[in-house]
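First, one chain by itself: the form predicted alone, in structure tokens.
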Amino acid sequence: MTYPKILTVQDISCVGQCSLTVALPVISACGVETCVLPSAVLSTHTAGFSGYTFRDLTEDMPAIKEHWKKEQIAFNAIYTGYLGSTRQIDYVADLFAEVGTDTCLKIVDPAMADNGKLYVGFDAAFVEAMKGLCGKADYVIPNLTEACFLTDTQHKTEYDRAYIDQILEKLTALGCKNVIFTGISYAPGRTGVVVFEQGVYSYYEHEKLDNSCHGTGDIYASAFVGALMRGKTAYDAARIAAEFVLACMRETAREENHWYGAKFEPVLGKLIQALE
């Protein structure tokens, strides 16, 4: 696979640095060529702003991938991040089967919940069909309360190794083949992420920065999604990530009212040289 083609599936917040405005740039700085499928356009993200548009792109979707059987377009790896609906999802699940290659990698980040909540607009329906999606996918990128709600596992602030194990092991019984799951903390100032790839636990660890952005797992899902196109193993993609994310956070943190978003963008080439 020497130029790989990814379709990756999200919202367009066209303020905001979260969504594809995130994935687009950090894909494409991995050396990858990246095809959009926008599910929705706003004018902002909805963490903080008031009064942004919205425009649901759920109708137009069977015809882009319509259009895209009928010139043979076909996509190394399908990546999907925020979804609006049910509807959506399995359109998702159509484009799984019926647009990517043979060995086609497919890719869930299940952003639908944080801080032991769903996010507004989100229920019990959607969740449901998170989890059959996420029973389709090669990875899954949940956080910890996306992973709770996909597994029926009661959230906890404080746990252990043991916690996490169960948790995984459910994952990967509703057909997840490899999991990578950000924001793991088992001591105080510190987290990291589990890669839990063909039932083998590993794990990274970094300094837990006391800052925190909107658009960070946008970002780590999306330079996971670069580096294991590269050619990265799982963990090496899942620690360049984490690494790429903290370089972002420290440049937010130099700017005192950069509040909407992770200052990425000068940061770039810190992912392009971890990839080399």
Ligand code: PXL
Second form
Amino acid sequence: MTYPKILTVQDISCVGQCSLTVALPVISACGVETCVLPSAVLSTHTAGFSGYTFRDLTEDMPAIKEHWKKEQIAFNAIYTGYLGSTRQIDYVADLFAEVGTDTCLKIVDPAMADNGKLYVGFDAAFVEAMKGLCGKADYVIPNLTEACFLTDTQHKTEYDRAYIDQILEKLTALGCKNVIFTGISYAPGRTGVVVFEQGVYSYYEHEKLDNSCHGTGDIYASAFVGALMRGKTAYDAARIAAEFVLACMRETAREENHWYGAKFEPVLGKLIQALE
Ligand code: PXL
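Now show me the form predicted together with the ligand, since the one above was the form predicted alone.
First the chain shown before, then all remaining chains and molecules of the complex.
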């Protein structure tokens, strides 16, 4: 792959340091051409702001795809994040089938839930549709809450390896080939990412910081995708993305009032260095 081109499908939250306003700069910084298909346009993200606007762009998706096909545009990878409607999930499956190269990598971040709850606006029908999309992906990047919704598992805040193994088994049964399972913590003060590749388990553990920031899931997935497209193994990409998110969170903790997102911009240079 000489100069990989990736398509990312997720919303534009105009303010909020998440979704496309993260994916575009982060993947571009990784040296990968980043094409975008906005799933919706919101004035802000939905976590903590009230009265935000929401323009669903589902209706635009088929015509955009047809134009790309007419122009013979094909992507080396397609990475999806926050999607704007249940129907949109079917259109994303069409994109997977019709505008990828022969070796197109399909990466799904089922961005729909955190801390035991679905984000505002999502329901059981969306979760069911997302199960189907995950089954079509080469890599799925859920947090624990999302994995629980995808596998009808009760969400726990304290758990052991057997609980995680059982979720991984159920994700595999859905058709997920490789799982990058974020925010898995087996010991106090520690957390990490499980890399489950073709049934083989590995784990990258690191410090658990006291602060938590909105949007870190999007930063993580974008950095993982960028590193993977730069030829890193899934384990190395998972490790590089984890270290990048830690750097973003440390940067964010320096300012008390920055509550709505993580400050990734000042540490983009560290991500670029990690890829050299
Ligand atoms: O970070 C995930 C995300 C993306 N986009 C929108 C969101 C959220 C999480 O709440 O509201 C619009």
